[in-house]
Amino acid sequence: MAKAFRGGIRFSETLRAAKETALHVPLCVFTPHIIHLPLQEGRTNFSPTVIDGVHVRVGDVVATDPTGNTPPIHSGLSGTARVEKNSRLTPDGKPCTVISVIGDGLKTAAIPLPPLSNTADPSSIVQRMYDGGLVGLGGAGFPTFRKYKDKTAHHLLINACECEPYLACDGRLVIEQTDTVREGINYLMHAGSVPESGVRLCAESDAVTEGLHRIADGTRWKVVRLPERYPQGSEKQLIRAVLGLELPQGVYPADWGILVSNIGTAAAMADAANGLPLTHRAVTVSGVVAKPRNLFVPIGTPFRELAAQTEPLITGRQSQLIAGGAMTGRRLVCADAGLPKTCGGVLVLPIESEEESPCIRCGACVRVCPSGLMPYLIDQAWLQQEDGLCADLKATSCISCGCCSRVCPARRQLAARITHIRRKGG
């Protein structure tokens, strides 16, 4: 029996209708003329494995993490590689080394890795996760091989709860790529030594739930239909809703015998098992547009080109491009930056006023916080530079869902500030 998690919000009928519209738009392949691959992801600094001017193929490794903690980056185009130091072709406009690949239009593929057998042992599957460049495609981007390495779990939750408004690309994968997703889930199940009865496929919408039933047909996997409530797709909230378990702060689900993977990661696992690394992903282009699009594109596709594939209803200074979802996405500083592995949405939205008013102590942020925090008090402590009080108020338990800012009548930038505190560990 699914159980409700604490807090959260239910979106308006308008936003839910926009999402439903996008869910009925089939995936379409789009190939740009160029891709941009930043060599800095979070705290990881990659080293290029190609030199300026060399020819690369689809699937060639172009950069690796010297520490081995993050899987390599592969090219999604065939063409000429350009290595530019201190490039600002990044979503936040901050300089780093960027590898661009200018496509030759041939889509020449690299020699694939040998396919895994259906009886591959867990260590072989985990190694393929690394070699295939897999990270969590739901947004967090945690390296998949590190989540599954040396794990024996009781539960595997496959997350198709695309709870952000507007976004529907995961749902399209469920509907359109049934066999691929099923194959990927099988590999994930074996990688984590999860019993077949411990696999649960989770969704919020009727159409996606029907797709999950087709995927689970002939197995002992369970399909769980959850109520539409944001942030249902967040890892700890999903575990609470499906398993009724409340994980303590600082505890990884895998340490409790629970593995959670996004539906897109499952599809990518199937491709990797068949020798194809992660070079492409599904993405929804939506927002205030005439018609949303669900596209299957090379990672590194410029955001500007993605936005151009639909018809924005607002342009110029009144509009902004958001990388990701309306709740957790970030405004793009550089629209020519490349789509990262973790980004499932490109939104055209109006620019809203960021002028803040004093907190009126209404408590709305407290009521919706799924982590049970008191955002307005953390915000006050941060503004007064009281780091110790921020720690006492458990600011690091924030999941950066944005619910607090969404409901704040004073337009306080609560989520942004608390996320800043969490990232610096304060």
Contents of the next structure:
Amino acid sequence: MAKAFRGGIRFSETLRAAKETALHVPLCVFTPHIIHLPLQEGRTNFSPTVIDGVHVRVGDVVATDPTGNTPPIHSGLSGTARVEKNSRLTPDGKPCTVISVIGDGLKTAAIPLPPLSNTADPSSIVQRMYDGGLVGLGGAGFPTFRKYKDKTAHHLLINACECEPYLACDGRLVIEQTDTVREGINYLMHAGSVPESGVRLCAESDAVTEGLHRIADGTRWKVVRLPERYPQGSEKQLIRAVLGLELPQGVYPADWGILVSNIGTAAAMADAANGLPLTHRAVTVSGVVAKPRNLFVPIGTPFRELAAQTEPLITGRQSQLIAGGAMTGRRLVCADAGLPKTCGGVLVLPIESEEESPCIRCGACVRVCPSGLMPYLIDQAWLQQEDGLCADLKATSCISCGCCSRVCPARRQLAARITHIRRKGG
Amino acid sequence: MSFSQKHAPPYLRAHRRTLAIMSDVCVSLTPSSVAAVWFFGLRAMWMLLTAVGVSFVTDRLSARLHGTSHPFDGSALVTGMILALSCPVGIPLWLLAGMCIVAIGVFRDALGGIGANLFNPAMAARALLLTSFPAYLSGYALPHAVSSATPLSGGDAALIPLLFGRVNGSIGETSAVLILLGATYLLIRRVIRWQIPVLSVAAFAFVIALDGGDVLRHILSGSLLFGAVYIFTDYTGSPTTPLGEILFAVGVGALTAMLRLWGRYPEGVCFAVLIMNLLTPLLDRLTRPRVYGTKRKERSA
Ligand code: SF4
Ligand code: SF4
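For comparison with the form predicted alone, would you give the structure of this protein in the form predicted in complex with the partner chain?
Zooming out: every chain and molecule, the one shown earlier first.
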């Protein structure tokens, strides 16, 4: 039976209504004229495999990671490739090499990889995860092949809990692509040698749960309906709620025999098995807009073009464009940058005052923290530069969910600081 | 790598900031304030105006002195109102003004500022002046004081608010019903949580009952209810953890009863709060929540 995780937030009626609205908007294919694929993601530096000016097709590899730790990047458009060094067409505006593909409007497809057979052994599925460019599509973007490589797990959690406000594209995948998702889950299950009865499909809304039931039809997979509560979709909180387990800090769930994959990753797995690498993804365009949209777009589609698919209700100086969710996304520095593989949302949100006032010790941050931390104390310790105290307060256990900052009446930048401490210390 | 807190997520922030919370407390104190003026006349109004005015000015001067650029957060108004309402009507205005200056200037700002000061500023200032000028605070006879033998039992609804405390009661503690009204408002607005008021009154009642006292009369008289709703719940002086909050509530309730029964001063709230304020950092430390993934005997639901 599902158990609740601690802390967290139940969003207001308005925010839940916005999500519900988006959940009823069908996915719609959108093809931009150009895509931008930055060759630096976190600590990974990709090397281009194409030269400036060559013609590429949909599904062609355009860059690989020489270390082999991250799967290759494929083009989602057919057209002319441009390799630009020190381009600032990145979401955070930091310069790196960017491959842009200027579409020729033909959508010529590359020769697909040979389809996997239904009885493929785990290692060839894992190889396909690499060749297909699969990374976790839920946000963290951990390379899927590394998660599943040489694993014998007892549980596979398929995460369709889209707990971020506004976002609904994963829900649409569940509702619309039943067969694809089922096929993908099958491959994931085999790749991780998970017994059929160890598969859990998790959602937190009625419509999505219903879709999951259709997916699980005729299998021994279990559908788990969880309460609508942020951050239900976070890996640790999901494991806590579904399996009643808390993993020690620093342990990967996969090492404990638990695999967690996002529903989008499952869908992409099915495509990859059929020979089509990860070139497109679903994305919700929402926020303070007249009509939210769910789009299926090439990876690298400029954010500005995505945002233009809706009608913002706020503009200019009061509005900002967010890549990802409202709680964990990033404000875009360059709106012309391309959509990363891991990004499931583009939001138009009002700019709020960031002026901090002194903490009044109301305790709200303590009550909402799903990691059981004392955010205000860490904030204080950090401001006094007491690194030892930060460690004592277990700042490294933060999952950067943003709950603490969300509720703070003093608008302390708790999550941002604690995340910074965690990154520095871990 | 430098840390930039600019434009960091989350992009949804709480719209109710400190000023709004403090305004809610002021709103919830309004019925009791109006009642105070009703029962004690214009003098009560002068007390309230003096306290609020002096607190506000002290707050602004002190902000300038400390060079902080923070906008006015409303907490000084709450402190002023609470101070006025917890004094007897006969108190000289200069003494009340002095308490406000000491509360805001010294006990709040000089000792760390809001959220960081150890003691509840209003109660600390009150205690300091109570011990310095005992005659004014505890010995002053009230013009309209009614004796305490007015139990809930008799009378219709309109009479219930007329429940008076002791002869030397404070102007804000006259009506239990109005205090409960304020409490309801604060609970609905989620400014306070039920734990501290309910558990502190329960612990108080328990100790009184052990001593064989008249529980209901003790609860309704004096400043217990006022304290339970407005003073024990002060964010700064109470623990931030859910368990700490419970321990604090039980401790402060029991202490109030003990001080009232056996203490040197007739009222216990003030010193009980100050003692528990001292323990708050310790309680916070001892009751830290279990960090996810760490052992403390996994509690399964
Ligand atoms: S961001 Fe970190 S500290 Fe803040 S609530 Fe989430 S886990 Fe807790
Ligand atoms: S929520 Fe903000 S004001 Fe309240 S205790 Fe936490 S940091 Fe302080």
